[in-house]
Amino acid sequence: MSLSRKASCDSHGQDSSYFLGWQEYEKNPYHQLHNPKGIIQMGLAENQLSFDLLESWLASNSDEFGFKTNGVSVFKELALFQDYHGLAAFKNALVEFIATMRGNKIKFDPNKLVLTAGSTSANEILMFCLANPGEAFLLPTPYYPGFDRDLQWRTGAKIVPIHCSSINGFRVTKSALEQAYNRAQMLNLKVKGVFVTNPSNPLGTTMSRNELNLLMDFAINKNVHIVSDEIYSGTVFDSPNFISIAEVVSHRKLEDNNINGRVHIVYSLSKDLGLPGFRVGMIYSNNETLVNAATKMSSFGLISSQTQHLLSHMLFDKQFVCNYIHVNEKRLRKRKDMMVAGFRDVGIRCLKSNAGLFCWVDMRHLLSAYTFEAEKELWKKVLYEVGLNISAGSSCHCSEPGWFRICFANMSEKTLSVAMQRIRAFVGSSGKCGNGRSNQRSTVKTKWVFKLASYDDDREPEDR
């Protein structure tokens, strides 16, 4: 007997290069001793740089780890039934933590918080709440490949891309917003909102105040929602500082405007604290009706009471939190600089970034032609011949072939050095010397090669 249409359809996105690369890695994973020629995983946006800080806290707080409070076991209390609203202590700790991450410029109310099993669940729940099947959200490109699954697969919502360009560093512009909105209308799709990741995955950049104001003006004028996925807000390691969409609402004194009920934030501890296995996510919204509906939906994916208990104690430890934020920021900056320098040495440029666990890497000059077919060929060479799993820009819906997302925080420094050595050998064998200039055997540049220039500056996007 056949399965349901939802179970048998192929709209999950599992066949994209993003997921295929993971499958190949799992067949042949790199190990320094046991499999030194295996594939190095550079497609996983995971923060493993500060595990020692987490483990040190656990070692010093054995009571919480052993489910005790003041030496008394709370195991039975945690093991028995808990409703889907979550533990009050954890929600209080979480809102204080996200406020700290944002420099305490904004206060958050735990009653406006919905706990979810990771940001994947949070984003899908928001789509169920905000869009009917066949209605659309606008997303700036490039965007995280998993959004095709998270936002569309089960909800029936549609994604319409806001096409951004390397000319201005892939910044969102007023014209790009309007073009995407008009494209949705031509497709007879009702636009329910704009969905952004800030800081951006895969760009590793924070949105400027100008961009956020553009989004706010657009949402007000079109009477639509804004969803801001701020899962990487604690990974900002360089200027400019992170600006939350909540800060824009406060700065413009829009608390009494009805737009305040159409602004929703998604967050998780997966990236900032490096705890994706704990499945801790959240929705924050001033829309009481949405919070009530999302809370009911969250019963299909809850955070265990044991996890909430442990993390509430960790997040309430102000000394630990402040030290973690400071040390983690320094480590991320150092590791990112190491990767950028390694690419620069072989003539490969990266988009200037200040956040995230990855770099947006420009390999357009290594393409055999300026096409997505050539990008796929290059991706396959890097995966199978070089032994690096990286994410092709086309899987992120980038409109320009030749860009790749490459992660740097999910491996040791030694493993990253091996990866950079492999890149150096590959570029050298492709007819490039160490400074990125063509050698005598390859002096003719095809006309599609772009001049590497303007995408690494700090200029604001144009408003046209």
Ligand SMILES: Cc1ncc(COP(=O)(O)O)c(C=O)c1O
Second form
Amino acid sequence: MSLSRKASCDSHGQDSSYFLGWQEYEKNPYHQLHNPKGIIQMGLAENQLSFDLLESWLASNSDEFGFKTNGVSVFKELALFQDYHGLAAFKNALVEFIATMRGNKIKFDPNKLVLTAGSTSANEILMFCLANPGEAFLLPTPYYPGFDRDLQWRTGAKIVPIHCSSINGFRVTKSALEQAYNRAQMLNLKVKGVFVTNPSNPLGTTMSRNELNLLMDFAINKNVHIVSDEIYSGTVFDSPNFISIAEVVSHRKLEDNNINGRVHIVYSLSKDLGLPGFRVGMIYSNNETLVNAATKMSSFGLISSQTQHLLSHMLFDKQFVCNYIHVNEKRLRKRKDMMVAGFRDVGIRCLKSNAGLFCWVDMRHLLSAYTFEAEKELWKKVLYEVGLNISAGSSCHCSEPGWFRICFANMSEKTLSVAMQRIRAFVGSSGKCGNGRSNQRSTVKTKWVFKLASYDDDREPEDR
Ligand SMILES: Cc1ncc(COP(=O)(O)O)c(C=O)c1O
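Could I see the form predicted together with this ligand next, after the form predicted alone?
In what comes next, the whole complex appears, and the chain from above leads the way.
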């Protein structure tokens, strides 16, 4: 008997090189002693830098870990709890945590919050609530490769790319928004909204106030929704500061405008607290109907009450939270600087960034030609010969070949040093892809590299 169309079709979006790289890594993972020639995983946006802080909190709070509160067992309560509204204590703790992390600029109302099994689930639920099958959301490129699956596969919603360019550091511009909107219309797709990731995965940059204002104006004028995935909002380690779309609403006094019911925020503890395995995410919206529907849908992917119990205690611990935020930020900045300096030493530049767990790395000069085929060729060489799993820009739908997302926080400093040594050896030897032809290119740099290389000059979009 055959499976359903959904289960048997390949619209799951998981056949990109992004996921292939993970599979290759699994077959041959690097280990300093047991497999020193193995592949180093640099394609996973995971934060392992502050794990010791979480572990030491657990060690001194063993009660919460052992189903107890003030020495009294809460095992039965937790084992029986299955209300998909979630534990009130946990929602309150989450709201407090987010406020502290964002410098108390915005305080969420726990009643407008829907708990979900990570941002993956939150994003899909939002698509189910906002778009009918065949209706579209506009997404700035490059974007997180998982969105092809999370936003489209089960919901039938469509992604239409907003093509951003290295010329202005991949910033969102008014003309790029309009072009994407027109393209959707030409494809007969009704546009239901714009979906942004702020800070951006894979760019590692926060959206500027100008970009956010543009986005807001666009959503008001076109009468569409804004979804802002703010999963990296606490993973900002340099200026400029993170600005939430919620701050734009209050800054522009739009609370009573219709748009306030069309702005929806996604968050999760997977990145900022480094707990992707705990599956803790949320939707925040001022739209009551949406919150009601999303809460019902969340019953398909709840956070276990055990996890909520443990984290409500951890997040209510102000001293722990403040120390974690401070130390984590410092460690992330140091790690990113280490990677950027390593690349700079071998003539590879990274987009200027201030957030995230990765760098957006410009390897255009290492391509044998300015094509996506050449990018794939380089990606394969780096994976199989150099032994690094990095993510090709094409898997993030970047419209320019030669960019790669490279993660820096999912490994030890020692492993990162090994990775940088491998890169140095690769670039220092033949370096380039595509046999002997490449050596000529190292002396005769092609014109397009220079023409496009003004991306890190911090300019604001010209066409606001
Ligand atoms: C932008 C973005 N959204 C969502 C997710 C999924 O996160 P979660 O583990 O919370 O489902 C990721 C994970 O990498 C991400 O980068």
